[in-house]
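The form predicted alone is given below as one chain in structure tokens.
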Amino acid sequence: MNKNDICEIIIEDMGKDGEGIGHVDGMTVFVKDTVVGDRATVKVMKVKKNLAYARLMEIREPSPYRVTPICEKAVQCGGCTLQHISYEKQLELLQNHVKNCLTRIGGLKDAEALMEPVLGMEEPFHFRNKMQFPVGTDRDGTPQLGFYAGRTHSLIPLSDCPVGHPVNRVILQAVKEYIREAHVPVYDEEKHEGLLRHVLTRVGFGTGQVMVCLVVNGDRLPEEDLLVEKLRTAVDGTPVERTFEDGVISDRTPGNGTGKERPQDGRPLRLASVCMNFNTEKTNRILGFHSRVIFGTAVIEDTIGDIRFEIAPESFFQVNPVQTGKLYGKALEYAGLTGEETVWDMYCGIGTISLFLARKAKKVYGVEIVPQAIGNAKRNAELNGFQNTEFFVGKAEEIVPKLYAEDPDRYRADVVVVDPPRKGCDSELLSTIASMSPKRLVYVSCDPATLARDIAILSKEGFVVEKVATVDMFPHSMHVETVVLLNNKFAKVKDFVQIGIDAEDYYRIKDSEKDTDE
């Protein structure tokens, strides 16, 4: 196989980035924008030793799972890599991806038997409560907002996005009008010139509060009052219809098979915060480290279940509020709390999981590296009246071992919950968790590969996987959240050691029980 060869291929599987996988003359070939079951003509673009990458030329026989994307920019945009696949098939792909990682990387022989049915959405559109729109210009120099094309910084102009809250449509229009009327210079990332870089939006699905944050390469915006006026006119009390039909958003989501209203339908929206974030560095990082309020408050509020949270522009808060309730509910279920447990929530963010746990735990400790997030966590605990929580700033792999070494009785753990970043848990933290010997460990993960790697490490320390739940937090992509319950088979050993029976005696007792049972 050589570059520029034209081949016919049948797509047999899907990769972790949503690309189709097939074989030609024994060579594995990756093809973007294809679906399992497609028979297609492709052009080879790159050839390596054992695999190749090809571009789709023609669908000769479409897969039964292929659907027409609702968004006309879905192929160009780097966000929805699976929108051309039926939602039912998307869920199956996510479940298989998690299973394969647990089997191949985690070494689980019975992964499928441990997995509960995947938790998907009834309405897999307009679910995101946070959006970040880069600002640029089109070929004529006209300011535009949109998204970058996949793996590039080429701007795709958009007037709306089917996975974001529909209020973004009127916000984008208002910001474009403000840019034009106030003559706001748009940022040029190559020259590091211009003012307006990004527009970030947050929507409280449970409260109707809306935040708009403009990221600037400077320290001020021209005519700030004009910006606020346009945003308030656009957002406050505006009836926002729902989805795409002939270029207009309607009150139903076509193509998903349900037609039901979303939970936030009918709730009046209110512009609660307009702020400016300062980022004057030549960097791909979106947000800078400081912000200033232009209008309203520095935070908005949202709810998950009956718990209320304050959210700042920089706060980490799950972007899908409908599925977040399912995700945290599953974590709470797996924790198996009775009201007598001490729980550690490691990588706690603004305390979202911590507060869910605090409702049924005796004590919850949380740790997070971002100082502002811990400030939010403490405030959120106060906001909801929790007095059984305590939060620490720092790296989990440094704070937890230090505190546990100083006072193992106080900082012990009956249950540990971890929700690490994509890279997974630090090895020293895993070692500390093992030495604390909690009865249960609940691992919440946004990357099945690093989750599986850490499970393999924990299994050597006596932790056994009991249940696995897959939650589709990001419909139309291969990103997935997973919750795993691990029981500690050595936890009871420590209980026996405390009353004078060593580990060898414990296993001899258990062996005799087994013989009796048989």
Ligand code: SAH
Given for the second form:
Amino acid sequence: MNKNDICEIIIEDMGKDGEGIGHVDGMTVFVKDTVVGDRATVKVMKVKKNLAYARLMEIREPSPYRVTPICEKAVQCGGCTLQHISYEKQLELLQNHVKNCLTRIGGLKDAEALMEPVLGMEEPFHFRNKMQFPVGTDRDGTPQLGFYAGRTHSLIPLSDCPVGHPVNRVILQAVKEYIREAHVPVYDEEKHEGLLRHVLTRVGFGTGQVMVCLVVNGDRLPEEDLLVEKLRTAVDGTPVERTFEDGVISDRTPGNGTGKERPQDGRPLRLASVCMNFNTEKTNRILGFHSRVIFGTAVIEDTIGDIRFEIAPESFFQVNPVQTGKLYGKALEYAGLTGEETVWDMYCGIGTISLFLARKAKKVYGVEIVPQAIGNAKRNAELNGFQNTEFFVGKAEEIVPKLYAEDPDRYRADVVVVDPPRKGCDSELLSTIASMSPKRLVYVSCDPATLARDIAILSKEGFVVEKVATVDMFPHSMHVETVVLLNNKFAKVKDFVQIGIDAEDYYRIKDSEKDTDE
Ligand code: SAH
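Having displayed the form predicted alone, please output the structure of the form predicted in complex with S-adenosyl-L-homocysteine (SAH).
Following is the full complex, with the preceding chain placed first.
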């Protein structure tokens, strides 16, 4: 096979980034924008030893799983990679991806048997409570807000996004007008010049509170009052929902909810916070470390179930409120708390999972690296009247070993919950968790590959996977959240080990007890 060859291919499988996979002349070929079941003509773009990348030229016979994307920019935009695939099929792909990681990387023999049915959405649109729009210029030099094209930093102008809240449309419009009227210089990534870099929006689906945060390469913006006025006019009283029925988009005003699972039904929107975040570094990181309030409050509030949370712009908060409820519900179920346990919530963010756990536990410790998030976590515990939580700022892999070494009784763990970023848990932390010997470990993960890697490490320490739940937190993409319950088969052994009986003996003793008991 050579570059520029034109060939026909049948797509047999999907890759982890949503690309179709087929075979030609014994080579594995990856083709973006195809769907399993497609027969297509493709052009080979790049050839490696056993694999090749090709570009879709023509669909000869469409897959039965193909659908027309709702967003007309879906193909160019790097955000949704699966919008052209039926939602049911998307869920199947996610479940398979998790299963494959657990089997191939995690070494689980019976992954499929341990997996619960995937938790998808009833209406997989308008679910995101947070959007980050890069600001730049189009080919004519006109300022634009939009999204990056897949794997690049070329800007695709957007006036709306069907996975975000409908209020983004009026926010984008207002910011564009402000840029024009106040002559705001927009940021040029290559030259590291200009002022306005990104616009971040957050909507409290449970409260109707809206935050708009402008990320600037500098320390001020011109005519801040004009910005606030435009945003207030745009946001306050805007319709809260939009529906897609038979391809027709319509806005709905508050109060006439359909009874579907959207938490914001019936709550009018209100601009609660406009802030400016300072990021003067030449970096791909969107947010800088500090923000200033221009209007309203420094945080917005949202609810998950009946717990209320304050969220700062720098803090992590799950982006899909409907699915977050399901995810945390699973984490809580797997934690199996009775009210007597001491629980560690590692990588706790603003204390969301911690507070759900705190309701059913004796004590919950949380640890998180972002100071603003820990500020939010402490305040959130107070706001909701919890007195059995304690939060620490720092790297989990440094704080937990230190505290546990200082006072192993106080900082013990009956149950540990971890919810790390994509790179997974630090190995230092995993060995500390093993030495803390909790009964159960609940691993919440946003990357099944690193989850599976960590499971393989933990299985050497006696942790056994009992159950796996897959939650579609990001419909139309291959990103997926997974919750895994691991039981620790050495947990009860700890005291015996200390007096010199090793785990195998313990199990022999236990087994013989069992024989006589039964
Ligand atoms: N459990 C929370 C947050 C999960 S996201 C929730 O559901 O909302 C992962 C979190 O880990 C982020 O808040 C991130 O800031 C934090 N983090 C990243 N690296 C960390 C580290 N080394 N130690 C502690 N926290 C870390």
